[in-house]
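This document opens with one chain alone, in structure tokens, the form predicted alone.
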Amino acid sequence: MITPGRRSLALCIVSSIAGACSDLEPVRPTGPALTPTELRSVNGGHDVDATLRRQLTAHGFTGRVASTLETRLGRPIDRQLAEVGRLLWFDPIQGLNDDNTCAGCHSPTHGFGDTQPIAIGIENNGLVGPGRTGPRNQRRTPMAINTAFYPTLMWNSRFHAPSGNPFDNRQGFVFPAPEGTSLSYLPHLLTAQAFIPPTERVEAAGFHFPGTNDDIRGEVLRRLNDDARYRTLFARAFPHTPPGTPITFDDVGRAIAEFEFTLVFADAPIDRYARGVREALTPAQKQGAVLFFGRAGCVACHAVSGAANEMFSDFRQHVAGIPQVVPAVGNVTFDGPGANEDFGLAQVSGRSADRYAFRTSPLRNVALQSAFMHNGAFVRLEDAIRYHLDARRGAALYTTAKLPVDMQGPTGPLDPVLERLDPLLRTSAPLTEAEFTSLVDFVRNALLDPAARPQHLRRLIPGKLPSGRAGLVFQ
């Protein structure tokens, strides 16, 4: 069983693989630090540790969620199968446009998340990092680490477990048409979700191959079954399968999901603090945590209780009033009469009342992200948090000047977004600069598992792919 202090199994899988390393240094607070006297003062004269412990207890936060993975799976991680999934993750053999992989948008250099404010899928230049170019999609790619615990996937929650538990398929798994609930027989939401990315035209399939989603998956299987190395890898991963049995997409989905199960990075300073290591948090981070769970109101959406699985998200959809950013060149037609809006949840539900609602972003390891919000509207965590604390004021001051040049054009209409602003965000949460600095410090550094830093995860990039294809280049 995985224990909180143990490193991710992903690192065990490839401990012998050499890889380029680049560090992610923690960003130090830029504002004035709170002195111990000030800490007590802004906390009403109360002991900060006592307050934080009460808050964590009230929310049922244990700091031990990582240790529950194998228990909830009902079995140990299958390392051999996860290794097959790792290779598939980086291999363009799954992408019928022959130029993208899972790793093109879920990069180990950014917590298996996007290197771009808005994703670039097919027709890219072969790079993963700041230099990646090509037509953009509609949203930023979320991080894939810790998704084993997510009951909903994607910004508009179009993939979800109605039970509220990704490990429980008794109420099925729901996907948009044409899949619907047809993948409900699979054991975990991630196993079912693995059926979808190869069929996405803008992400991997491209626009030239004709046919349905099943036709696309059939072509991916033809490629894999025609490859002797993958046939051998799958035969070893499924030793009880009769020799010569063709690879199925169930096999592919299980392999990719197994790799994702190894990407659990939930041993951050806040977890160690919750387990009794008082010095795991700095005094400023403790005050930031007290604000997060208290007066700043962050935990109302970035929840840790119940179905949140200590992931710092309620996994519900909210209108956060985010400016509508539209790239100059893209391969997705945006919503609205001006084709410059993103209707979010309404794309799934068909209800106009759900426009502009997006799933609350989980905050674990958020420091690894290159941009923030569903559309990468902010490239600095400070700006994203400050906007959240007062969306109406932030909207009046918002500029795209810090975004890539191709995202600096006119934004979509913002008034209809603000009209639907979630009631939880209609009242601003004023903080002093010292308080704001401590809040940012908590979110950036106290929620970051050190094992998820780029110099560790880069080791997962294969030196050679089974298919013999050229891999993407990670900057």
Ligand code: HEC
Given for the second form:
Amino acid sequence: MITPGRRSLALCIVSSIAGACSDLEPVRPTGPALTPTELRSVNGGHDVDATLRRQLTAHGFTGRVASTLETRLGRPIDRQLAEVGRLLWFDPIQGLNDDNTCAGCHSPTHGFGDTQPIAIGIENNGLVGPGRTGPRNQRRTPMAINTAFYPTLMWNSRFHAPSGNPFDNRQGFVFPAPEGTSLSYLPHLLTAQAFIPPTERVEAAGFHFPGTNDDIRGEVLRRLNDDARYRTLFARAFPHTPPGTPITFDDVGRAIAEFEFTLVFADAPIDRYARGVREALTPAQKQGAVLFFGRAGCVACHAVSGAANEMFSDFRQHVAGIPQVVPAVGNVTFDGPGANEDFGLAQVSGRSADRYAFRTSPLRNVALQSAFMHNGAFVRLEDAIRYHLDARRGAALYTTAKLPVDMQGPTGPLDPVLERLDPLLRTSAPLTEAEFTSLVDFVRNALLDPAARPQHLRRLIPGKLPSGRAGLVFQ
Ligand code: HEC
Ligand code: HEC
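Return the form predicted together with heme C of this protein as a structure block, the form predicted alone having already been given.
The complete assembly is shown below, putting the previous chain first.
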């Protein structure tokens, strides 16, 4: 329902279905503000606060998930251990190629996520930011903030807690071979996950050091145990271990996970609103929220209830029909006969029906990202959402022109991707341009915890690394 006065507005989304809108032209993030009367009218005559409250209650959204962390851990955060984790995060001592570490891809300037549309690991130029160069891997680095609450990790959920609860290892933790379920004894999914990145050759280990994942971890431990500063740091963090006990990879995993536990940023305007602060959202954001939880159908996948832990993801895989961007220079062989595809979930399940399915992106703090979707196919949030609302139409108009030059080459096949498009994304509710703008406003601003902004997280960059290495330069 649109009031007569609004009819003259360009209804790009509606008209775009009829083919009248020329391209994926950007919509200004702050569109025309709706008056309370207009809000009521687009909302079917109902009071927007009453509707939104009803929706949040129906989905069990409390806005208090951050406060559950220590209860679920069963103990307070160990600040001293987290500090060791922070130093490791930034120290290339754990990258056997001597040029990368977690922070090279999980950068504090972007919510501990990527500064690039597709990650650049080893053989990089030492920069973290838009100027980072080097061979690309296959996917964009997700933000590490809030991962404490994720029951599945990675774009294809290949690391997961079968209990549906990352804090509960009673049903073990599942990883692909060679680790399998061998990391199940560790207390949290993130503690187990920390065993993997140093062993990834394209991410950190490089191709020179021979051997298995365990051999690589052994070599990283040798470096740490040879370093008097790290020995002291770990000894302080684990005061009950007898003096002289060597650092183990369990210790490393625990330290890194502890740092990640300190990276919970889930106090966004939507949380404050759910806790009763009515002014936490602007009228437009409330309208965007009502669409998100209602007619636009987003919450069906970007879920908040139950195992979703209010993270705006069902942590399942769906085909969203994203164009297959292929970097000109990379060190991962892509999938498919043309080596220009990403099979997503099928890489794990081996089933062709699972091709192109990726985990629903958790949307908290998505505004901090430099690019969107599993391969950074979009560098503007509004472009990503507009495509997502109508992938078939978006596909015809898609261009790589806004991506870094080395990602502007021919894309992989899109027809087989669109053939598998998730049924929920085949038909999308037509939105007026004002509704689209408020939906983007909600996703961009109402899900952003201001404490995760770059100026705050940059303070976590160590001035000096324990290993004495130079470290990476953050742009
Ligand atoms: C070369 C870049 C790179 C480095 C270095 C790197 N990561 Fe990642 N990380 C990624 C990418 C890319 C993904 C997603 C991979 C996928 O889904 O296939 C990821 C995924 C993750 C996830 C899961 C996030 C989610 O939303 O599921 C966590 C946690 C994580 N990394 C932690 C770490 C830690 C800890 C380190 C250092 C020990 C590290 N990473 C080093 C690129 C990197
Ligand atoms: C059928 C399930 C489904 C529905 C419905 C859905 N999404 Fe998504 N969404 C996904 C998946 C899956 C991805 C990741 C796709 C990929 O990268 O290949 C995604 C990615 C996104 C991203 C990019 C986030 C990032 O990390 O790059 C945004 C933003 C987003 N969705 C917003 C929305 C909004 C807004 C709606 C409602 C209009 C919506 N989605 C509806 C499944 C869904």
